[in-house]
Amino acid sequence: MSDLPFIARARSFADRIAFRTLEASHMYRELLERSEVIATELLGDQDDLQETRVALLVAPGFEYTASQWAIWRAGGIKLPICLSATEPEWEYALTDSQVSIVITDAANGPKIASLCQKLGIRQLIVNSVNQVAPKPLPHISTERRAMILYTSGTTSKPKGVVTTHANIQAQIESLVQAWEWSAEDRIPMFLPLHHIHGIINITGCALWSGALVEPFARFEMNAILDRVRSDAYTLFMAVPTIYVKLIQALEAASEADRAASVACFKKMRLMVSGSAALPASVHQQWTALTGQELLERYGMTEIGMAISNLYRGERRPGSVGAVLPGVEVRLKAENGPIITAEDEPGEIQVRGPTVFQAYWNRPEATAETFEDGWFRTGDMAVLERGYYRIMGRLSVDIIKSGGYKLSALEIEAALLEHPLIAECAVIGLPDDTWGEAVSAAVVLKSGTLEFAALRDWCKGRLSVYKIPQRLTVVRELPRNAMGKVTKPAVKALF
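Three-dimensional structure of the chain by itself (the form predicted alone):
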């Protein structure tokens, strides 16, 4: 029998509900039993999958997690793939990671069947796996590789981030401690399960703690607000785009519905925002509307979560907080020295047991991204009164204009205060005079916005060298599956 720690913990929660939908509930005992059946089917005549890559294309919920646990209990490496990706994107991930098996559910199976056939990959429809005589499952060391997650690939081909069972456990334990998870918690899960936010922060932490998860195929506003009004949840985790949509929905709702929703949001013990920068204006709007102070945190695929506002303590708008338990963080200046003083910007570098092992089959890329054992995140930040504030990606969010290093995120936060601007993305465009010109793409709430009027409005709110020099008004901003604006695609809007 496998002795992975998450299995031992699940046994202690055997009679608790792990997953609940309107149609059915599933206990932790059922997760253990079902994952053992699927693991047995995966193994066939083998005793151990020996790190065979197994892709997962299953809708969120009980069967997804039973399949994930089965891959791990059988000794495989899990590769979650995006349900809505294109066939070329699937093919890239499957071939790059040399997948041998794809587990699908009945609904998604036909979408990838021809590709599996073309690549000679075994396809296993999880719904058709029936009860079999269980066989002894292999002993799995926590130092074994457990998962490959592909980065979003905004600047180059996606890279496979390899984490071990020990890495995943460290990521989960850090958050369980910091955010005080317990078996009494209940949380909705509507974020993609090919992304660390859904896999680790929500499902991983919940199941490690014996908590209850309500899965949704996607963010279904009405269904989720109905459950909120039913007092279904103690925790809520989402991306900033979803909080913006919730604010709009609550403001448009009837007085009775709004009051009922707000009362239940207010009762939740914790609400978290992540995966993209949370504008301070949205943070403040949400607090004013619901009484809940959102907790913003910082992390990425390679490191899990590294920095978080405090669960018990200040949650500062515009800041991602302090270093999480078990994680080491330092800032390093572009010209080399380690930064020891506050208010000096530098690259975030991270070290500790949460940090990934390597990029799949990319030793050069792995070597380039580590410096003396510290992972170089490529994100710039500054430490202000003990809390980190993210300035943005070195490559796309730091604009070098007229000798200044400007934070695109800071300028975006200011522009979002404009009464006509609903969304915005700020980038640097090549400019003969300035090096890079501050350029803003905006989505309007209504009406029109003249460039000269915007520049006048910015005076007194932004230093003159931070005021946009170019403006384009668009219907929508290009975003990835997690709702992050893809800055390279924004350049094409100009």
Second form
Amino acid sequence: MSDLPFIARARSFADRIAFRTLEASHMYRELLERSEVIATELLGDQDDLQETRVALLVAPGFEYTASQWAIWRAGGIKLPICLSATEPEWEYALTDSQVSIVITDAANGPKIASLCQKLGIRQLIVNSVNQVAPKPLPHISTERRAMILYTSGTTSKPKGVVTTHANIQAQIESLVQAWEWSAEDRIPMFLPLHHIHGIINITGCALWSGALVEPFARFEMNAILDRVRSDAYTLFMAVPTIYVKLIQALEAASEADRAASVACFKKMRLMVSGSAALPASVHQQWTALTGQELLERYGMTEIGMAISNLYRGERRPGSVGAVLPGVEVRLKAENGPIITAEDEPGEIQVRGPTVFQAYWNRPEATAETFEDGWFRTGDMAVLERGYYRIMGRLSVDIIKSGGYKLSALEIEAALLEHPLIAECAVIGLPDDTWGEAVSAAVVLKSGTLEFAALRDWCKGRLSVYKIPQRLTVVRELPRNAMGKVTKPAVKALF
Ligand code: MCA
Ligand code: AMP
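Now that the form predicted alone has been shown, please provide the structure of the form predicted in complex with ligand AMP.
So here's everything in the complex, that chain up top.
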């Protein structure tokens, strides 16, 4: 029986360290053994999970990845959910994708226990899965569906992006080749593990390559800088907000700490920025401060990474670079021709083995997002001297805050449930730290609304990063002749 390719590769790295924390190290051999045990537990009397959806609410690290591999080895579809989401957000994802099992760790288990009970979902606490005699695991084709990631977009509710093992492998192989990953690499992992950046670009590429990952529960700046100064890493991948925060921290640090951090950042083989636009000024500040030139790349949940500055070649501030290996990219004018010349803007469209299969249970939304077999990203770009530069998005309802993609429509729907709010419009305003700051213009039914009170009210309803950072109360919202709120005019209200 042949293994899935990532399992076969892990066997060849058996005695290398996969995960290292201050407390413990775990080898690839242990990942293989542990995932076999968890897979056996997941299967029970079944031979194959047959694409059962299994949600994962586990902190980043060895047990997270062992659980992920277990789901895949048992034939299930992995649905990682956000550790800090609210109960209504979890309930939506679990019911929309018809999850049958939720794997949690001991720390996160109690947070979701009553929801699992309410929905009749089996909960498995991974820490209490003990050694059992492993049973034969099913043969899994790489064409089988492997993962669902919820992504916000132009609809009020997030959509589940479905990828197969072959898609995931293609996304990983493209980056491993372009960025020259090797078993000698060591990388910190401090991004959430329910998005591509953490799952594919960092953990997926590292484990495909036999490299070492140091997981953190979140972006713990001081702990991470300590490890940077110990020369722990060859690679570093983060969102632009994190580089902004690191610049502030380095500038505020003592002379000795700054010098030690800078020396180790400079020495790293590669530092990457992505998930949102890296302002050219931040790119240049980082180079001036550390002597290390960031490599910016562009991607999306539906396609993995598509465009990247060159590992060996130019890293142009403000540009996302050239097309990655195994990916096809074209620019298309709206309702117009395919663009063949430089300097003419168009929508980025992507084709190839990295592109997802479908939105879970949404055939119409899936069909709408493809044009002649090309995936429509909704991002506008222009090709200049061989490199793509992102110009903006077609939709005004998508906001990127600290690397998270948010739907203005979802936030508006939540705000409209507030007893004092009659109408509202949510937009992203430019922000030096977050890229864009969620900002709400509201019309009240009566009385007054304090900003702090609104933020408090939102907690429990929306993940913290979706809660408005700015509020303006207005008498009416700007509307066009059709009565539709004109979002560009809303900006002027702030
Ligand atoms: C935290 N806060 C935020 C955000 N994160 N507010 C707005 N936007 C955010 N993204 C708020 C908290 O609620 C808190 O508010 C205050 O900021 C400080 O929180 P803290 O947790 O200390 O902040 P942090 O740890 O510094 O978090 C910032 C972060 C995090 C590390 C940048 O947002 C993050 O991990 N972002 C990355 C998300 C990601 O991986 N995106 C990739 C998806 P209060 O003070 O009121 O409590 S995109 C993707 O995968 C595609 C394919 C791609 O291209 O990569
Ligand atoms: P997500 O759906 O969370 O995967 O976010 C994908 C979106 O992030 C893309 O459609 C872009 O709008 C944005 N994005 C990712 N990388 C970059 C980048 N380097 N520059 C500008 N926007 C980016």
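Residue numbers count along the first chain shown, from 1. Note that this is a predicted model, so its numbers are computed, not measured. For clarity, a rigid core is taken as the largest C-alpha set superposing within 1.5 Å between two forms.
Rigid-part rearrangement between the two forms places its hinge, out of 84, 395, 253, 341, at 395.
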